[in-house]
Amino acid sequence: MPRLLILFAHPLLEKSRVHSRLIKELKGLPDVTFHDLYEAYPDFDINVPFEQSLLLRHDVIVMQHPLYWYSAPPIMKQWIDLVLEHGWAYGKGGTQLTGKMLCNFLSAGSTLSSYTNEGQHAFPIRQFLLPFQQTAALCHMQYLPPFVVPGSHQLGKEMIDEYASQYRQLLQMLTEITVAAHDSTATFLNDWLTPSLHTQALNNGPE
């Protein structure tokens, strides 16, 4: 069975209703490793050999984070800059990550309708994630659609619980089925489960 690594980055986890709730769903999940980058490296002094060893021991890499200024929190960028070395992850001889899967699990304060060509942010969320998608391609990895919790500032407990249920289901799927069984053409991983929930989120008005 594939082993899954969650690279988690949230600088204010204690204030996050969404991510605090999501990670509670990790309890009892086999073959899932949770790695909190801010907890491990409060001084940003990332242990590159250790991080590379983690990547080698896992088949699916999930970058879980809030959408921070249309990207990820700074420690995630630091991790990418240091860990994905030339000659190891890409470039001549850089084949260590070949065939592994990469995806983003993220929250966004704005609703999905804000992430459209006509919305407040002018572009769909997937376009802001293109650097991650191209990073996967450069490292010979398969990039899967993102799991997104939109409109996080507005969500009530019931909806957060629903997204938490989706989160657990998707993690189970990513550790139980083969790459060929995934629909990598979906816009969001959420759509593997309950398209109606995500369609409802898309139809919500802007904040």
Given for the second form:
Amino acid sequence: MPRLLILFAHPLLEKSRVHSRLIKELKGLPDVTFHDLYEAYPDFDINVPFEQSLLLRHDVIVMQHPLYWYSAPPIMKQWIDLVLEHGWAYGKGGTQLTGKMLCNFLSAGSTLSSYTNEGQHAFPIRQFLLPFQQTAALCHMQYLPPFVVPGSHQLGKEMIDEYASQYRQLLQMLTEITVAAHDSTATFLNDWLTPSLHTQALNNGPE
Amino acid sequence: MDQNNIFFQAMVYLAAAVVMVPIAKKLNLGSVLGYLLAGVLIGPAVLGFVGHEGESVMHFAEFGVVMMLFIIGLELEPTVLWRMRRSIIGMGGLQVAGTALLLFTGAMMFGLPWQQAVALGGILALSSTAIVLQTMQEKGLMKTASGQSAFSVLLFQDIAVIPMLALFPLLQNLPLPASADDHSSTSMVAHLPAWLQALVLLGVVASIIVAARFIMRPLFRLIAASRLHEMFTATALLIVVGITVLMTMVGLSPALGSFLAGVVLANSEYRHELESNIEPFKGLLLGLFFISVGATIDFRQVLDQPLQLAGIVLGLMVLKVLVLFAIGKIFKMGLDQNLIYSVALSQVGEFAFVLFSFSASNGILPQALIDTMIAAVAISMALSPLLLLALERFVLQRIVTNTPDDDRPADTIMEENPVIIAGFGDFGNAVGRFLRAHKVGVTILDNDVERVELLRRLGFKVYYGDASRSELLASAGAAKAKLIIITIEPSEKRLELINTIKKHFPNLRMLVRASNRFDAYDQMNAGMLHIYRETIDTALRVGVDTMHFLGHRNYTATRAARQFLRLDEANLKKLSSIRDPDEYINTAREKIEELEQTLQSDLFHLGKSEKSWDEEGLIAEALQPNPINNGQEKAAPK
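Mind pulling up the form predicted together with its partner chain next to the form predicted alone we just looked at?
Following is the full complex, with the preceding chain placed first.
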């Protein structure tokens, strides 16, 4: 049974550089289900029972999307609003998702340094992801650190390839290993792999 | 000039009506008063075109009342009638019994023999179905508590006429007039023993119900399938006339018989069609009836004994109003509703004319008394609409209790669905199914016999008829509905329907199906705001799927189709406004020109690049060295 479900939300994949490259890595990953929301619901008419059955069949839920205006593209919110029903995902009797894991895989146009108190965006990325984190908590799910591809506007092809390989490794880890073995207090999922590499990318940006 | 010439007569009546009724309407007097005035005008008092033959015209015109009751029956489903049983028997019974009893006492006090007092009491207790219902319908009161109560009382009175006709011969107290022969008994069954008479009566009523239930529907289907509109009219008339003949033969009230047939047919899908076919005849005959009542008012009699006549009319009407008002109180009607219904029913009805001549030939009442009474009846009929008018103007405005309808469940007579769908072909039925699935009340008009049959079996409310006729629209509740969805074919018929609605129901919102751009142009010219071209949405869905199968993203293709539709609609409006409808002949060449214009417009608008989620600008900006940003980033290494 595939363990990991990717809820993919990109309104214009045709012009994407990062995500179109990332999802090429999905080939040959046996335990991953890729679910392209904009492709499945071009009119935003989400099939709630189907989405819920998908959730029940997976243990790890990954929301993969670019960060637009400090949040996910609108279909992701539509999905959350419709699928995570009261009495099903949260509230009285809402225990269907208990014990599952949720995590964001996102790309951001600006570098991580602009997501600091002194930077252009004034707050760290994790703070913008609080709505997702608390959504997971409300649904009795464990929220994992996000995988972030920052500075995507300036990334060269090699760097994107590097992130793609991280993407593949992390997905594999999430499907194979029990998460308890890992550090869910890390700031980014990227840190699970090679903290040095990520820190380097963070400090210097791509060349 | 030969005044007996039927065409001359017809001309006089019609001219009087055409002149007087619009004037009365303009003065807010209502059509009934207009007709009555027309009658007075052509009667012996003023122009003298109509003499005593006016009475025979009146007898003929009473047929309008029969038709009116047939139509009322059509609007009353049996279940609704059953729900009204309490008010029909309670209010109606009390009214007839109470009024008759008081009138009887009064007549006895004037020293009349008891037989004459009984006859007068019975006759004068009745009110005029024609005047009351016509007036109240015109004022839109039929659905209010007062309208419903008035209707209940009138219905009971119509039933009460039957025993009266049966019992009157027992009241004979004068020598029979010389001319009287067995002609006085209209009934063919009078010579039979009583038990057999009763059996025949029951048999006739039962056969009307059975025929209406099991024979008429297949008959209508057959006739509707012939697609000859006049045959439908003929059949509808045949039913009413046939019932009248049958009922007269056995001595029952024709009005009651046709009412019964109407009730039985109320569940039928042909109900609206029947209604709209009978309606014009009913209107004309009722008008004729009112005119002849007006012509009957004998002004010489009024001038001879003005005080006596005034006293009789006043006494009669006051007494009737008091009894009715008391009953209204018992049945807990609001003050204003009670006043309206009491005053509305205050006149003596058309049955009085029949019963008076019946009394004369049966030696019950003396001719002199009858003449006075007929004058009084006619005057009361003319007065009651005026009184109702005065009541509305001067009294009710001050009371304004306007209780938002009392605790009685509203007895619905008309369809009250918010949506009418005209045409239930493939297009209409998709809309109808969708609306019904969401519990939106839909009344459907369609003119395909087999489809109507089938849909009714499946539980839809479908009615047979040509939707572009205003009478059918009216009976389908167009005056109350919120909107109408027009999907009938062909497009010319839709324009016809649009014009009918604009004229008769200007407040009804129209959602119109258009076959193509040219159809849409015509509808725009007709002022339509909600136009739905039937092929464009589906065609664009095919376009989206095609792009998808060719590897385009679904969402992008969907957005493109939306944008295309938006631009196309805008373009449609633009082209429509520069098009000259007079010069436009819709030739093949022009269609090609139109196509060319649209295609060029597509290229122009859609060729522009889309900017949504475009990151090129952002990327360019990010790659440009920006001193301030760089400084910040260097100052804040993480």
